[in-house]
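Just the one chain here, the form predicted on its own, laid out as structure tokens.
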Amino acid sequence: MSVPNVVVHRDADMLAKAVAARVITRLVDAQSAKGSASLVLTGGTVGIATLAEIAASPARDAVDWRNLDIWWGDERFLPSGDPERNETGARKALLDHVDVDEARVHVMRGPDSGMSAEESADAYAEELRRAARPEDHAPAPAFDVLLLGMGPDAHVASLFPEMPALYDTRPAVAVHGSPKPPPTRISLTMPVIQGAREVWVVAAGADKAGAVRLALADDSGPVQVPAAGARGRQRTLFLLDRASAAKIPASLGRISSP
């Protein structure tokens, strides 16, 4: 796994703009190299703001949206179109504004599909397996970019501290009893997250500062601090605003500020 690099921006608005620019650049580079690219989306305030900034960017059309696979790190187990679903927010902010191939938009299905949460997770795991290539050496693709938000408790995706999903090695898992509503969710598991080429943890706000410090500490474990396990194969970025970075020790030595 890669060692995290930390980039600090002035505020949440600037953070969303900067992450959007990074996403566009990374996808264009990946498509130039191999013809297609893969992106894992996250929800949350900054995650959705980032997607809106991508949609608003004059550079967005540099991305070949028809040759992009779009996945989600987690989803609330709610019916299609529910405003609390990450998919709903992503469609409104970005996907409805670009020419995506719907066959390459990989949605985590909700209860209106007739599936239970376990069946939905199993179906997503199978979709991940089908998309994996031999060179990925895993039952899921090695995503070009996997975006993650982070909670004040240091959870990422829907992997909450000390919950059973953190021990699960299947590609996707149903999560019950989430400490944040709604209680039932679908999430990628830690092995899939760690199999991504690049993992970008995006966080803003003073309420995240303690979690950021723990996530970057060398002695933190991913069961107690899930964000401490959010590491990519080739690159890991913690993209932060000043408030969320306020408690990072000066000794870290890996901080840059544009």
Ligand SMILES: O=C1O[C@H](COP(=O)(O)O)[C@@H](O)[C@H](O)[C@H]1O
Contents of the next structure:
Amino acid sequence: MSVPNVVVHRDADMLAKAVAARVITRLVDAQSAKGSASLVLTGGTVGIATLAEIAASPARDAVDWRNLDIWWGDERFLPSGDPERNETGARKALLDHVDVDEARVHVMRGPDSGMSAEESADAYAEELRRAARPEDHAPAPAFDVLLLGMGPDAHVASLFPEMPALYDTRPAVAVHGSPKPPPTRISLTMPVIQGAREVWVVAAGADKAGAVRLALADDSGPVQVPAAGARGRQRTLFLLDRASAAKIPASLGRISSP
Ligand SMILES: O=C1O[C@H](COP(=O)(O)O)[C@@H](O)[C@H](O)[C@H]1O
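Alt. form predicted together with the ligand, vs. the form predicted on its own above:
Every component of the complex follows; first up is the chain already shown.
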């Protein structure tokens, strides 16, 4: 697993713009190297703002959108089209504006599919297994970029502190009793997150400062601090605004943009 690098931007708006530019560059590089790329989306405030900035970027069509697999780190278990679904936010902000191949948009199904949360998680786990290649050495693809938002409680995806999903080794799981509404969710598990080539944790706002500090502390464990387990195989980035970076110890290296 890689050691996190921290990059701090002026504010949430600049953060979303800068992450959007990074996503575009990383996808273009991956597609140049191997023809296609994979991107895992997150919900949440900065996550969706980043997608809107990708859509607004003049460089957005440098990405070959049809040669991209799109996955989600988590989903709120709500019917298709519900405004609280991460999928709905992602479609509105980005996917409705670019020429994606629907067959490569891997949504986590909601209750309108007729599936229970467990069945939906199992179906997603199966889809991940089918997409994994032998060189991934895992029951899920080694995603090029896996984006994660983070809550003030340090949750990432729908992995909340101390909850059973944090011990699960299946690729995807149903989460019940989420402390953040809605209570039922589907989430990738920690081994799948840690199997991604690059994990980028994106956070903004003073309410996240304590969680950011804990997520970067050497002595935090992922059961109490799920974001402390958010590490990629090759690269981990914590992409922050100044407010969320305010409690990081001065001794921890970081790059600050103007
Ligand atoms: O519920 C969720 O929350 C987190 C963080 O959201 P934010 O609004 O505090 O940025 C998000 O990463 C996750 O995907 C989502 O389902």
